[in-house]
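As structure tokens, one chain now follows by itself in the form predicted on its own.
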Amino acid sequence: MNPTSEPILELRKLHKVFSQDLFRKPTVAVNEVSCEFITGKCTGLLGHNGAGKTTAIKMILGLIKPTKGAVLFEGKNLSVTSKKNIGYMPEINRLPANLTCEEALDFHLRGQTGARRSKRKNLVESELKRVSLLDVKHKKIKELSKGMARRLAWAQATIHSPTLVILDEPFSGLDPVARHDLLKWIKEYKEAGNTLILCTHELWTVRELCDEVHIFKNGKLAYTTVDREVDQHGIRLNAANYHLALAGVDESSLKNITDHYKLKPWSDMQYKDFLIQLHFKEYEVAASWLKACIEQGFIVIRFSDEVSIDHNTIYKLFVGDS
């Protein structure tokens, strides 16, 4: 399945606002949020601690209720069908540690999708050999290292077949060969046309997986790939790059052409091993690089688009001014 320009989740207007402490004001948590997750993709859910990430997460899982606004499933206000179409692997485990891992698969598929015994019994079988817990399926929660453990989270998230994964920190604590499986199977899912919402610090687990992102900031969006609009500084908020890898050139060939053809120049170049990697905020930039390279006969590695965002930017976004 090819992913769609449609958005499988929308938040609108998003707002939370808890007041607990009657001698406190109260804190806005999520300060009217908008913002869409495109079906088939995967989005970068990304914000300094207390952005306001966990609060959107809890409301859309339906954990919360907004003070105002509304999550919506394929268009739809969020419900307890729309809700078991949803899969989520929190950052700690919160799993019942006196189950063994086949009792915790058992009992979840059956609230999830109320499934016969035989039938539940099959898919958990099916489940725990896809993420090599088969031979530990007796074996109690507590017992489980933090890797095993992990792999059985991955396994509740997505044994239900969700058409949306949540994922908090997914690859926190794993080891080497842990964090190669969950990514291998991350990008399994999402290739067979399901959505992703990756919410992390780490960012090059946005690199490897994601597709677009959210940034949060303040309870507010403060950035993001999704919406194209033009934000009150005249910034475009689209910040996908284009990214032109050339190999046997260097920067005064670069400055040759670029006169030669009056090009616009690029917004960012880096040297990677033999290759030179020019950035392009817009593609008729980009494209007219391109095409310019081939005419000049230069070795054109790759021309491609990605969601690119560097530590400078998550910088300013974190800890600048609200």
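Numbering follows the first chain given and starts at 1. The model shown is predicted, which means the values in this text are computed figures rather than measured ones. The term rigid core refers to the maximal set of C-alpha atoms that superpose within 1.5 Å between the two forms. First, how it differs from the form predicted in complex with the partner chain.
Positional change of Ala51 between the two forms stays under 2 Å at the C-alpha, relative to the superposed core.
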Contents of the next structure:
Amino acid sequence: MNPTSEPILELRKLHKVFSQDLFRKPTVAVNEVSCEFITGKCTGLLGHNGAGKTTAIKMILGLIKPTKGAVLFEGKNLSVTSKKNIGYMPEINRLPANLTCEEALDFHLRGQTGARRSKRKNLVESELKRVSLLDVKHKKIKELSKGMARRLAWAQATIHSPTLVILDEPFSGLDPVARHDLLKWIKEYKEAGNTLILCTHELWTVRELCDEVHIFKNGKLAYTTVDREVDQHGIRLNAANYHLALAGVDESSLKNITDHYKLKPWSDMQYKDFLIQLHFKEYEVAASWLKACIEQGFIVIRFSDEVSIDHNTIYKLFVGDS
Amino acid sequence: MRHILSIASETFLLLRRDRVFLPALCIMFLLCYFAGIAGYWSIETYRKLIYDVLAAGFHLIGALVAIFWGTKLVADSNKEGYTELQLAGPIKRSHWIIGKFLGLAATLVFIGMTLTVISQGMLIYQEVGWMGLDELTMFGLIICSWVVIAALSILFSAIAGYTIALFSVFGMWLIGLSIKNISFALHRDTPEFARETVGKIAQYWDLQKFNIVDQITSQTPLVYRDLQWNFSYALVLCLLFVTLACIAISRKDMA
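Switching forms now, from the form predicted on its own to the form predicted in complex with the partner chain, please provide the structure.
Next comes the full complex, and the chain you just saw is listed first.
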């Protein structure tokens, strides 16, 4: 399947009001949100805590019933049967602690597809091999490390070959090696023509994976790169403009940097509380500048320092406007 | 159907791994043993005392397991987020709850059969001899009462959180055991309304219908046509509770 402009999933004026009890004011969690998720693309779902991302995802998965509006999957109202084409990887491990890796995937597959035991067994074996968990297939989930549990969660989300996979903070709490592996698998899955929805707080994952973004704010869709609202706000991911944030820079390092670069490659610089923030037109310029600064000894990156180069528009929308 | 069977077999496996039945078996073993010792000192007949203790222990162990496991089953699944993960797939909520109930019911029947085997072993050891069909029917009816309590636990845990569900089922269990006796023992000055209310509750919710130990110990022959009503009563209650649980969970937001 190649990416097309056809949406695989569409939210139409999706609205959710939680009225917890008689004495509390009803809370509007999602407010008339309309947006599309294009087939074959990875769409990032961004927003602060409480912005309405999780409620929207739960409505997409049919776990929460919308107060108003509809979720359309492949042009039709979302039904129980259409959910077999959706995979879901939650933020934390939600598989039962007392099942083994093999059993968890087998029961999941049985519920999703109803395939025969022999077919299920082969599928489970190959999936466990793919995510390098074959050696621990008889281990109970409670005995797995966090990295292993995330790998199993990825296997569980994709073992039934869904065309749409929803990932909720897939990289949280992973070490660099596990991140690298998971990133590779997600990219491979996307390249196979599948659609991904990535719910995240980490902007580097947006840069690495997303073709489009929807940004939620106070229950509303604040910005999107998908539909006509894009032009109104002038947001395009490819409109190069990057933000580099570097923590742990002291005054002397800052002086060295500003003295050395007479022709400043950045368009704007801000410095406060050991945090230097620079704006670059292109990602490559930002990256090569950072590399040169490290090589010339202007900046010493310690293991605990935080360095990030993020798309400026997304950064401003997501962090700057908070 | 495959979804129901998948959830049921998974539930059965998870409950078996919980190993709560191990203490249940130990308690049953000890009860049988002490029943035997007490039988020598009692003014009752040895057989009556043994069966009284066995039936009471049997009911108590199974009912407690049904209450605690029934409420914990759904609550744990919700807490871990596994319910969310399963219902995010193509599984209907009603199928999910029916599967959970069937898994729990299968586990209770498994425990019931194991406890019956232990009881038979102890009866032979105590020189009471082999159980007949009547005695086995008595244990079968008690297992039915466990399954009814399990259905009630599933219903309450589909409606409310763990603690509320636990106390509600526990209360309903005690009412079910005692309401018939209360309705008989009401004072003649009790207001008519209260008398009628207690009578109505006793008519529809009476767990003593599953207790035929008096007939067994007095060796009164069982009328199997009457017992069919008791089994039907259990079936109707289970259907009612599970249907209500299905309705409750289908309206609930998995937030």
